[in-house]
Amino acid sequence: MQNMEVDQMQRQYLDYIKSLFLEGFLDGQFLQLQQLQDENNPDFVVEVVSLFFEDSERLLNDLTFALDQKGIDFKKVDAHVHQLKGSSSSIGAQRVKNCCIAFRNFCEEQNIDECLSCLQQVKQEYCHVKNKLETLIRLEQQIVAAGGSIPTMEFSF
């Protein structure tokens, strides 16, 4: 019998990622991350999603730096901003995934003044996603280490 403590961490725990499907956060493809994991991998998660951090920090610093040069190669450019995407998409980041898709298309166009405006706003959907990660990250820990167990989502969308 588990005690009143972990049963409120819990519903905490969903009712907090629902907000993050609700808003816009997350997309289906979290969800199916989260099934992947059992007791043979219990980080799986937590590893992909570093994972995504670290790609994501390079890519937005090569992102940055392409834009910055006197000749933009916007091929580049575009290089990079599809493996963000595909980054993104892959753990289911679905506003960072967004603006990718505008993005690229600006570079299609090798719009400048568009570019650098996706740039910011990309690094902003990144910032945001990573925070509401790592506290997801954070109530799951203080889960374990309170011997519960991550409840799963049951719903669809």
Given for the second form:
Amino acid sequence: MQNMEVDQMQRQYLDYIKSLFLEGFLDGQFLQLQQLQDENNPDFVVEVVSLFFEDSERLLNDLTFALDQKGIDFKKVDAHVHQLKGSSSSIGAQRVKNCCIAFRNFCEEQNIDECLSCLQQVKQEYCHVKNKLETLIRLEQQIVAAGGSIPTMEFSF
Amino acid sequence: MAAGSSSNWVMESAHDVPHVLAVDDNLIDRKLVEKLLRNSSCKVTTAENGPRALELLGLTSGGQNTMNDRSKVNLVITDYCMPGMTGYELLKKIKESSVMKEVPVVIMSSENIPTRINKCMEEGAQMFILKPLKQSDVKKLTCQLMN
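Next up, the form predicted in complex with the partner chain in place of the form predicted alone?
The next block holds the full complex; its first chain is the one shown before.
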């Protein structure tokens, strides 16, 4: 028997996740992840997202270091960005992925200034999506703690 | 989205559950492909690079098959872009071996480059799948494997 509080939480959750899609923070790949979560792996999304956070932070540090060198190894920079592009794409972190695409183009051109600018942008986008995902997960956990189930979003776009 | 597949292949072993070796240097992608395959009732072993994959397949010089004889690999799915040995190079090594050349090898890539796809298909890849991987891609793959 569902109470009003759970109802409200579910609506808040749906509104929130919808906004993340509309604002381009997440894309359909994130829904793929959610669909993979089941009774056998009830924490699958949290696990993958946590891995993404760890992996991204490591890569961003490596990128900062690589671009700080006197003689920048653009191949190395590109390799890191390629990794970040891959993981962000796989979890549906669309804005981060798009930043990486632009970043790789500048790596190819060996344009230091633009690369540094891209690094700043990708760090920002990463911070944004990290906050959003943490909020989303918190909302999910609140629903579950109150005895409700996480509603699935109807994805008509 | 899967692009290009050769005719259906048949599982070589009589086991009910396909054993898939998934190779990818990206940690998140490894976790994802593993879950997708498990959801399609596959047994999964993962490797983070080509040399490790060859080791697991028993194709390194010294020839020690580190996997139980009963767990013969029915399918290899590998990322194309990996540092050191690429997925293409791994594909070639598998197809050149006498023991493993019949094992289907699927290549995954985030980049839709026709020359890359053709190169892999010519070298004997069963299928080329675009990343990020979806459940429908893997279901299609495992359906072919099981028929």
